[in-house]
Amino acid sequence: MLPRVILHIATSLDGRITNFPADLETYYALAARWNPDAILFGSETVLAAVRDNPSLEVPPEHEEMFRPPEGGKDPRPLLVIADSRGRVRCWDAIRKWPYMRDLLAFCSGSTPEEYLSYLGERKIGTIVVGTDRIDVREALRMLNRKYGVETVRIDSGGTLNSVLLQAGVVDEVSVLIHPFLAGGRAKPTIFDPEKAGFPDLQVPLTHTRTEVVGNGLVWARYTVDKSHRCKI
């Protein structure tokens, strides 16, 4: 079975989901709302998070950084990083986040075998599903298999946000919008599909709810039309 599957994306009030003061609190506040058992970051965003805040980097990795949690069943959600080319290297930091019980990472055949033993050293789990890419309708799947994973929130940018959308596992798309113009290059957006190797990508949207929440802010929300997901 697939879990459901949210987007939810913070934007200026000319699209950028960059350069821009964006209000966190009210954002994870909303997204607090759909209780995920899972939360789905790529690696772009990551590294992106690194770049802009480099102490995620903390060297040396400590080994005991990397024991599963013990205990009692942990009510926080799972964080799962898309990452088939082996990139983010700072594992170690992303574990001290307390918002997340454990980390996995969804890899494909073609992730290369040092970054798989990579992560098996440090107690990675992950979930290897397609030939030079990640099938990310399977590791879905499969994250609701193994994991019990019944809802999914994404944390991306416009790349894996395509890649979801073309595969058409994704239910509902929610956009905050703040009001701030925030200029500059039109790149990152929210849907990138030409990225993504999906050139011809649409996708229509149904609206089913806007309201005006925090400082100004018009929170959207859309359900998708899946049935449009392969006129690529």
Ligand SMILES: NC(=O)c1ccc[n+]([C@@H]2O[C@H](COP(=O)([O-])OP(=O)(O)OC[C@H]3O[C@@H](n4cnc5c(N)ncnc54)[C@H](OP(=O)(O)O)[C@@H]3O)[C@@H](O)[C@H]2O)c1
The other form holds:
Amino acid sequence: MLPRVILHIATSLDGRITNFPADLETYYALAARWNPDAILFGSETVLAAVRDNPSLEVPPEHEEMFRPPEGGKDPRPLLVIADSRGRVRCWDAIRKWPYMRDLLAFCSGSTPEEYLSYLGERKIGTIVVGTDRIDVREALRMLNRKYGVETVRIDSGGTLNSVLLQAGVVDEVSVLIHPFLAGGRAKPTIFDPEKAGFPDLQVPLTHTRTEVVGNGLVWARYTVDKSHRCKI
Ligand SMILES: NC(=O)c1ccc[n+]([C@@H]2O[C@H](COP(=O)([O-])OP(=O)(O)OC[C@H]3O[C@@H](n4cnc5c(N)ncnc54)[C@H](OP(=O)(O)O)[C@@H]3O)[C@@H](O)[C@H]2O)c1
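Form predicted together with this ligand structure, per the form predicted on its own context:
And the full complex, kicking off with our chain again.
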């Protein structure tokens, strides 16, 4: 079975997903409402976070990360990074973050053996599927089967978002639009099928709800018609 998959993205009014003062408190408070068992990051997103905060020693604090325990089960989500090229090398620092129950990497047949050994030495679990790139559909199925994950929130930019949309595994797109004009070029974007290798991918959405939250933020939510996924 596939887990439920939600893309949750903060944007400026002019469509930027970087270079604007995102309201992280509201972003993560809303993200907590899905109660995800896992959070999947794109490797570029992790590398960008490292660039912004080289030590990664001081994790952000927010509601999603400090959910109170439910019974005996560790309620914290699993942190998963898609990294078939073996570029994320800050797992030791990430492990110190208090808000994840464990770490996992999605890799593929092209992932260097040296990187798989590096992960193994650090007792970081791996799901290895796909030949050249990660087969995200199968990886998510395995996440459900092996780790009992039922809901995954995606924390990535337009590349991994597009890969997931093309694979037809996304249930919901949630966009938190900030009252801010960031200017510049909207790159990276929410959806970048060209960078993901599917230049003609288009995805129709169905609007389900819009709310004004926090300080004038517009929270717009959409479901994905998965039957249109292969319209490329
Ligand atoms: N505003 C927000 O809410 C928000 C949220 C998250 C991120 N961001 C920003 O978004 C930017 C990063 O976005 P991005 O689009 O450059 O990168 P990304 O989506 O974070 O990462 C790219 C990921 O896609 C995977 N990938 C690419 N092509 C693939 C394919 N054909 N099949 C399977 N997997 C594939 C890569 O895997 P491998 O390379 O490992 O194969 C990599 O893990 C950062 O600047 C970050 O700050 C903003």
